[in-house]
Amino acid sequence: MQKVILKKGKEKSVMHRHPWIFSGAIAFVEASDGQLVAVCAHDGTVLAWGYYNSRTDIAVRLLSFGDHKPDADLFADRIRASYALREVTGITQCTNAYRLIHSEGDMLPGLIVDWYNGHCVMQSLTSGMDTLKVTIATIINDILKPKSIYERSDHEGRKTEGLQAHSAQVYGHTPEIIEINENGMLFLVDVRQGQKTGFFCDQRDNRNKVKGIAKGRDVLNLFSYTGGFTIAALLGGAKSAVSVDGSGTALELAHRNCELNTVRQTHEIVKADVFDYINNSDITQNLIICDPPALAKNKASVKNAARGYKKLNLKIIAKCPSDSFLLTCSCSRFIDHKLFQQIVFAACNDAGRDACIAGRYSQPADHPVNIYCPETEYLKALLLYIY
């Protein structure tokens, strides 16, 4: 039995069902890296499974606790769970693509599993997830009979396991392009070259909030990608909406959706960094949506990318007109939600702008918050209206 031993004393986060065990808590391991340990007590008690890595900081990823050791028949329980809830919840009632399976929100940590209209996206983040991902991909195959599986396991995190990029079909044929419904919206997406696995579905909630206020408003979408909220403003009635990115590939998909959704208003690409956008352009428009890339990617950028969400939102906040709506939003898991309305803050302070809370908004329930590991909680939206 490959095991990790823990020293004395370290076992309080086990006992509170963390699905993380950091290298510091680790006394003795008799393992490889990627494969499954038991996890044991100072006196060798088995307190828990997971998959260990010598490579990182958190040294082991739990799966099961107690001392019954994960199997196939629990994997499909937990996949079996994780649709379950987006059934009950009313997901796949609104949408035909969803997060079937979120990591440690669904307790198959280190595991992406994106649904697009019958066909499965799946990442693989870790080493000991690389080792299971055949035996997860049949049972997802053999419980839920996807038209398709295919892996885009090239997330940069990887790099940090001691893993190469690695993209494959895995069973059937995945198109190049998927279109999805959302809300009564379509839309196209790229599943094997567009970001993270094609599509932020994690945003849906949002979209749906600005199609309910966009009627009659001009719209500036910024990191638009392919234009997700400028689509859902449109079809909510804004007069019109430019979109900017800094990749042309995806406004040119941005331009398909507004085609496929037969969107008639003025719609305006512009492909520029976002940061010399707002730099040297005017703001004229009254609803603006800015849904910038994870600016923290590690504890020890925090600072640096506070700053840069603060000159983010100033910029925005200084320029708008009055009356104006933002939906400002990080991804920045060491961002929390405390820190992030004290950037916005301070943006509105040093802007001389009056504004108040329209909303606070996270992350949707197909990418679930694990109770016991806050840490997967990542997702801040705050609306803000500017008088």
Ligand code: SAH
Given for the second form:
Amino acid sequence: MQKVILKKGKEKSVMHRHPWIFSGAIAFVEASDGQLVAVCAHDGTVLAWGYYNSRTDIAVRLLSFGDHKPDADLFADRIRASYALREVTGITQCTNAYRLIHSEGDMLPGLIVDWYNGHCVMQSLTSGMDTLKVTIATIINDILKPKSIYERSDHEGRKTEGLQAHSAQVYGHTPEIIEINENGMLFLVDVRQGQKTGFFCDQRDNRNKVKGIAKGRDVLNLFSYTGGFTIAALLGGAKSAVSVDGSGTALELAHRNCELNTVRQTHEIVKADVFDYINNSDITQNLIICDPPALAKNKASVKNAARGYKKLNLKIIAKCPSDSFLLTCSCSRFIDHKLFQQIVFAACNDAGRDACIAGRYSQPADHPVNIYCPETEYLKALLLYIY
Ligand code: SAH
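For comparison with the form predicted alone, would you give the structure of this protein in the form predicted together with this ligand?
Once more the chain from above appears, this time first in line as the rest of the complex follows.
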């Protein structure tokens, strides 16, 4: 039996069902990278099961607690439970694009599976998940019968796991572009070339909030990607929209998404670096969305990232007209809600503007937060009203 034995006194996090074992907690290893291991207390009692990697700080990611070795039945149970959660919470009724498996949030660490109108896109983030992914894809096929499964394992984090990028058709045929319907809005998703697995399902609820307040407003969508917030605002009755992003291919899809939803208002697309754009342009719009990529990629970069978020928000808040809404977001898990609010507070204060928080949002139920692993909560959004 492959196993790791914990140092005396290091059982606490496992007893608290935290799914990560750091290398410093381990006294003895008899395991190879990517393989299933039993995690044992100092006296040899099996506490949990997970997979091991000697290359990473998180040496074991746990799949189950107690002495039940994970097998195909356990994975099938997890996948059924994940689907049931999306169904019971109403997500499958309002959209045909959602996250089916959210890694630790669904107790399948290292695995992301997004569902796009019947097509699955899976992403393996770790060497342990790489050894399990064929089994899991087969189970997804059996239980959910998707039209196709495409693997999009090109996340940067794979390098530290000792893995190369790998993208391939796993099952069936995945079209170049998939059309999805989210709350009545149509979007084109490019699962091969798009960012992450092609679409940001995690902003679904926030897009709806924007739709609800957009009527009669002019919209500036910063870091627009394929225009998710833009379409929501325009369908919600906004007068006009400007979408700004650095990616030409994303903006091309934003344009096509506007056509697909037959929006009639003026929609301007600007390919630019957002930081340059907000330095050099006036902001005349009174509904602004700011949804940058994660500026803090690790703990060490939190300070710099906090400066980046503040600069960005300060520029917007200082320049926007009175009676503006700003939906400002951070998807960096190393910056928590409290710190993000402090950053935005400092930006308002430096801008000398009166402002209040009209809404405080996070990620939807298809991106569940593992209660034992607060690190799985990553999305923060504040809806500010600026007087
Ligand atoms: N709000 C979008 C998702 C944004 S993802 C949605 O709901 O779908 C972040 C986007 O920021 C990506 O499209 C990426 O191309 C863009 N981006 C990253 N850095 C940028 C920069 N410095 N300037 C402009 N765009 C940038």
